[in-house]
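Take a look at this one chain, the form predicted alone, written out in structure tokens.
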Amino acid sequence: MTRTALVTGAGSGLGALAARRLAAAAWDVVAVDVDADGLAATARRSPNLHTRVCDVTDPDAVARVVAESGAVHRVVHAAAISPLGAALEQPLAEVERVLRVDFLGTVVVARATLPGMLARGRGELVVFSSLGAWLPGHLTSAYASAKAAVNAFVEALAVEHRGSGVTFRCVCPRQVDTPMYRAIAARHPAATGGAKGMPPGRVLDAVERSLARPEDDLYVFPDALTRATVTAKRLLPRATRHVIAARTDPHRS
């Protein structure tokens, strides 16, 4: 049986690698992004990888892509933006755009794809969030807020559709070595804590392992450092906030 995957944010970074990996594993892949050139690069030499230029914040456009794709067995929703700015200074239009792309884009994609999975009684909805949703730092208020909303939304979906046969995963990596992160780190080296991004392949490996685990295993923390950081936030919230604040202070020497 042909399996179809819909991958958003497939023009670069995690989305592009996820699309290529699925295509190499004989999935029929529909790769979505607003970046036509990036999609073309992702699809090169992959005859079973089909590209669609589409804005995930446009419900009609996403619905058309899903209708053209047929039954979707796995969704990998990686589309996101992350411009940095101080909480009281970041332009309101930019904050709204982050919320529209990162959070409302997730809602739009889920609403377009999940009903078909529920009707068939099977499917996988994999959504990328961030460690930043659990531990906001300097200049990340819009991005962290949007990703925290993503966490809450996916958790609500998992509660509402428990036992449906659909598997939900909310992936929360620390910094990932993608073109987007490298650009942010170049502009704001202190605010990113000087951290080197983890390899995207390691994140996707963790996702694949998680899909073999029980349905209720909702959150995916891809490496030991990410898991330790989330645990520290739960057990020692004040100390952890102080560490993150110090490490991401753009004015630190």
Second form
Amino acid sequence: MTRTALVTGAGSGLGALAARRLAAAAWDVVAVDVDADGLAATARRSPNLHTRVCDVTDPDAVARVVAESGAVHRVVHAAAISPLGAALEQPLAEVERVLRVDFLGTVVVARATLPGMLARGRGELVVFSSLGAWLPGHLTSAYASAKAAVNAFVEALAVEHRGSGVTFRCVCPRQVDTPMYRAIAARHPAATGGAKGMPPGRVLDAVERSLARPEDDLYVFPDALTRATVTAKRLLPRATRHVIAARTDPHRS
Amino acid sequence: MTTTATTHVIQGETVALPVRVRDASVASAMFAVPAGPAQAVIGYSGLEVARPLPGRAICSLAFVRYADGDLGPYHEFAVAFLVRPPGRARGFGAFIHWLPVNQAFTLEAGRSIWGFPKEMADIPMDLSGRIRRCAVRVGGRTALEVAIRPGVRMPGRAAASTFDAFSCLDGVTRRVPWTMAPHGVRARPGGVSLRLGDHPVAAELRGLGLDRARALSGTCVEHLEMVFDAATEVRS
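Having seen the form predicted alone, the form predicted in complex with its partner chain:
Everything in the complex follows now, all chains and molecules, and the chain you saw is the first one.
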């Protein structure tokens, strides 16, 4: 039986690759993004990949897409933005936009898709967050705050709907080699710690493996470096904070 | 030899050659099989199996996830044999004997552009776990199931290399220049489990002893880029 997946942020990066891998595996894929050209590139020569230009911060638009999609078995929510700026200097309008797209977008997508899954007693809600939610560095205050809110929201969803048959995953990768990350790294080489992004395919492999694990295994840390960093933050919070502060300092030589 | 056109219209879309694959993942297995029966399997192509060891031919099974390429995203399974390229004293080519896919666009493109023996199948695969797994189901019946263990990481990034792939459809044998650039390769001797089901190709593989053979090697490629150029007809 063909299963349906809804993938947000499918116009580029992780969302685009997730949509194409699911399409390759013969899922019916509803690919959502605000970028019509990016969506068209994702869906090229893939008749089971359907595109919908839609802003995830618009509840009515998202509800319409979900209503047209039939029973969605898996949601992959990758839509996000991450403009960098110093905590006291980033324009307030930009901070608000980051919170709207990254956090409220997650709330909107969950509210539109989760009731159907709960009613059917099965489904998978995969939300992309970030290692930044655990370890804010220089210039990431808005993005890290929004992603920390995403973590809290998905964790609350998992608590409220434990045993419902719906699997929740909150994916927290370190830097991922996507067009968005490359643009940021080019503009703020120091603030990204000079880190090379991990291949997006490896993040999706980790998500796929995680879905085979028990339902309540919420967080996905996709590689050894991400896992080591989160463990260090838990066990040695001050030292880890100092390392991150030094590595992402935009003024370091 | 005749060269095919450099553009083709597939399902209303123009496909230009060479066709490029920007992101594929692969797992494959190689088996040594008796050369005589292998030659009988591919005799219809007019090609000769290569015999790298006396009396033995090489049969290869591979499953591929195309995530980003000119023919769209799809899954594919391949049964191939190492052959001697006609008209050349040395080297090897790969004759593609069976090539089920799970999407209609690539089915039509593969058959009409290169004469690849593509047919529709359900091809569930798991390339994210430690052990790579794939099944091929045709008409609801399982043709085969394969599991390949990953092995050790091969160092460095291999340079792109060009081979000849060969196909034979409707009595026409073709040569297809095929370039591959793999990255993230793991390989080991053996480590392959194969279960053959109910399909004519499974019966052929059983006839070659694959249901009880130990694989020469299993290989997993995390990221593979490929280029397929225009086919030329091979006249015997």
